[in-house]
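In structure tokens, the next block holds one chain alone, the form predicted alone.
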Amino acid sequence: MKRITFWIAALLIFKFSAFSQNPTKKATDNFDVFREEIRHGILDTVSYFSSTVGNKRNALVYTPPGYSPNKKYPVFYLLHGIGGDEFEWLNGGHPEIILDNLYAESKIEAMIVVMPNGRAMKEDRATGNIFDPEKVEAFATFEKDLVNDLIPFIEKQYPVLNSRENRALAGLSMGGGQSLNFGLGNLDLFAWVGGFSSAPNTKPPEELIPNPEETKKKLKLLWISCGDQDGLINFSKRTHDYLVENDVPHGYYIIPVGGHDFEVWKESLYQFSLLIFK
């Protein structure tokens, strides 16, 4: 599934002028409920040395059901928000359950999922004042950690396909902004990029996509999603509007009665996972 844009009138959902997209169908009932009878992937904690930060850092790695070291896999880097760390997705969204269920229904491609700590600083826990300027700046610094340290580590330790077509990057809130900033800023590394409820750290669209024609050629999927009641929706909408003006294919999925929470982010992960690496 290459470049995708599906549209329905957003006036059916909200009051301002925009468009919404339902790329497939709403997530199936119980898509996020643990099923004992199916095969399950494995979650591990890994440690890698970060030359960017100057010490070891941790990440969670999910390998799919039936994982084999003799097979090569694409990699999906999944980022957390400003108040979280590498455990936020696991604690709030249980992506391993969502992915296990999708594998059981043969709906997604086998992939390795990496959940890092996107706060690239020595003391990287989500404690104290999470809005401290030093901690906020660490989210921008994570671009270097991701590109120079984490990706090379994963590609050395796991049997992965290391072309741009086999790397995806997406995240929630602050991690959504990081994903758009880093993914669109490194089109030589990522072909699948998604921002779920992207936060104010998201660069203006003119900076994200200074060359729309290059973006059209290189991206397999650009995905933007948000809840229609999220106070940060304008950051997603302004990017969407710019993409429409410049005729850049993308997914724009507005979730009705959706806030800035894991109900939206789980749905977004479900939909994004259905599309990548196909």
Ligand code: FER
Second form
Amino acid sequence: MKRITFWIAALLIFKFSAFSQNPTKKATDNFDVFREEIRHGILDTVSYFSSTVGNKRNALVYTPPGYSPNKKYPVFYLLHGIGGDEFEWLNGGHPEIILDNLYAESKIEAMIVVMPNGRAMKEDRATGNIFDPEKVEAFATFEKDLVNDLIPFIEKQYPVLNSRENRALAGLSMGGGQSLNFGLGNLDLFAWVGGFSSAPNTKPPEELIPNPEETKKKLKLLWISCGDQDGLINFSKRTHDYLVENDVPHGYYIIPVGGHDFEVWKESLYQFSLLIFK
Ligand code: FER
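Switching forms now, from the form predicted alone to the form predicted in complex with the ligand, please provide the structure.
Zooming out: every chain and molecule, the one shown earlier first.
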């Protein structure tokens, strides 16, 4: 009897581990606290011409400690939410602190992080009614800006590895929906995709992953996270359920007592960064 219990347990563990790449450890204490004594990466602003929007647009770029133009780096595109712009991650989440701390412990691969403005329209500030349909539509239009304008600009301007295995795309809320939509919709461009607290702009799972076998074959990582108290959790859950039904491996990380806020997004960034480009 004991032996049967063992085999059932072993089978269950195997079944669930085949579907998930869940973190086993929460972020370490002080993962988001600035440390003076370690090396720090550099933040810069770049300006690129967007043929999609018809004007110049800004993005922030964070290069890692020890960055050298003589090396080549993978690139992680990190997207903001409906109330934000290219500064939202910087002001709310300080990814440069989280990543500097991870570099100091040699826990992540050296990478360039690009934080664009995901509202692809001429007036791209988060002012007035941020739910205005024209503004929401601009988050969808950003797919063209990203693919046709920003990525080519970054790849011309920086020493980057430009294969799909060297591009990651993740974001919070509207940016989570964008990352799932654009990442899974452009499997030839991205191999590492993450949606943190993804918003209602997330396509229905059948549209996101019309061909589970292809997704399975091409993606290195599909990561979904959300706070358990988040009113938008169903957009993550329905995607997760479909992925389980279709045997597509993915990370599904539900953060206890987690809301729709930077506590969840910082933890998600930490966990996602540990996994990419490895
Ligand atoms: C909505 C609720 C939330 C919505 C978008 C959001 C477009 C986005 C939230 C965020 O980015 O934080 O109904 O519709």
